[in-house]
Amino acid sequence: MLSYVTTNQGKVREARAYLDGVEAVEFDYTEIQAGELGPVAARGAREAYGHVEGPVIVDDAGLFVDALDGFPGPYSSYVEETVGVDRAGELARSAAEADGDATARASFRCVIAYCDGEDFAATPEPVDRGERRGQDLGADERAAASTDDTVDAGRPRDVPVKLFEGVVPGRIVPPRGEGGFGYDPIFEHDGTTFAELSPAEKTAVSHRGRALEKFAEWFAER
């Protein structure tokens, strides 16, 4: 069984379009603060693997607005919870207008992180081997890591994690559509917001779907 660590059933539906035998697992892993999606997903996958003790995938995704230098990016969930999707869209469009970007260009990005406790053969997809753990851990954890093979209740310290990224370009628009979740109503791709797409249509073009497709192709040979 492949465990997808999420409570979002929309994500699970997307995953099952590409993967057989994937099951949702609830686990509150640590979401570190980082300027990129990869380290966040990799840390979560290591911690989730230590909890599940089997193959896991964790994803991190975000909305990257060109006029805001990629913000909110990895902080998209925080902005959604504190500012709200509609207000975030207004701010993004205002920034784009001030920047001379009439189309309010943006992209959705997703990184799927996979961990099963084993190493990986060389492929085009990057492997996080824990070299950035000094950024991810607090001072006490770093001290423990120097003398122990695990930190924080058994979380693997240096277990390699495979990363798969999906990106879809688009633009920020006033909210449209009743489907999807998160920023879907304000993100338009090829003339349609993600919230206006059916689940199957969204999966076919979404950032998460593109990352899952890459992962599923690789995982079939694992």
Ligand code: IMP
Given for the second form:
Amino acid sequence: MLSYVTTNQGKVREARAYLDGVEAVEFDYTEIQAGELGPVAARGAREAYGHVEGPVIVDDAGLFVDALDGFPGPYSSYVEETVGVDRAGELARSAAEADGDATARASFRCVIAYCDGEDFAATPEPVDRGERRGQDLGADERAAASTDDTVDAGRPRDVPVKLFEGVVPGRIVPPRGEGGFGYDPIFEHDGTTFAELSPAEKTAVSHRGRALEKFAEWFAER
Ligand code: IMP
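Given the form predicted alone, state the structure of the form predicted in complex with inosinic acid.
What follows is the whole complex; the chain from before opens it.
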């Protein structure tokens, strides 16, 4: 049984379009602060796997505004909680305007991280193997490392995590629509904001849908 670990029910509704029978598990794993989505999702997947003790996916997403050099990106949650979606949208549009750009171009990115405790064969999608190094270990841990097969030359092996990324281009507009969540009302793709779409319509074109599609295809083979 595959578990989608999140506290965001909006994500689960969207995932069901691709993953029949996925179980939603509400668990608030640690979201580390990092400059990229991949390591945040990988860290979350490891923690979620430890909690569920079975195959899990988590996803980490963000809004990347061109005129703000990709900000808020991995900091999107923080910006939503502090500045709020509407003001973040105004900031994005005025930054584009200051650049002489009538369109505030942006993209949504989503990284799905899968973990089941096993290793993965090489495919185009990357595997995150963690970053703990020997020098992070105390003397006792280093001694244990020499007899423990979960460690490699003083370097504990993190559980591998497979990553699947989806990206959708769009532009930032004044808020429209009542559906979706987060930045959906200010993100327009093909003339419609994501908040104007049903979950199924959004998933058919969204960053999460694109990442889920890649994942679902790979998972069916596993
Ligand atoms: P996280 O992936 O749950 O960490 O979300 C990061 C931030 O992006 C939060 O502020 C979410 O509300 C927002 N977010 C994530 N996915 C979406 C989406 O599909 N649409 C709109 N906002 C999103």
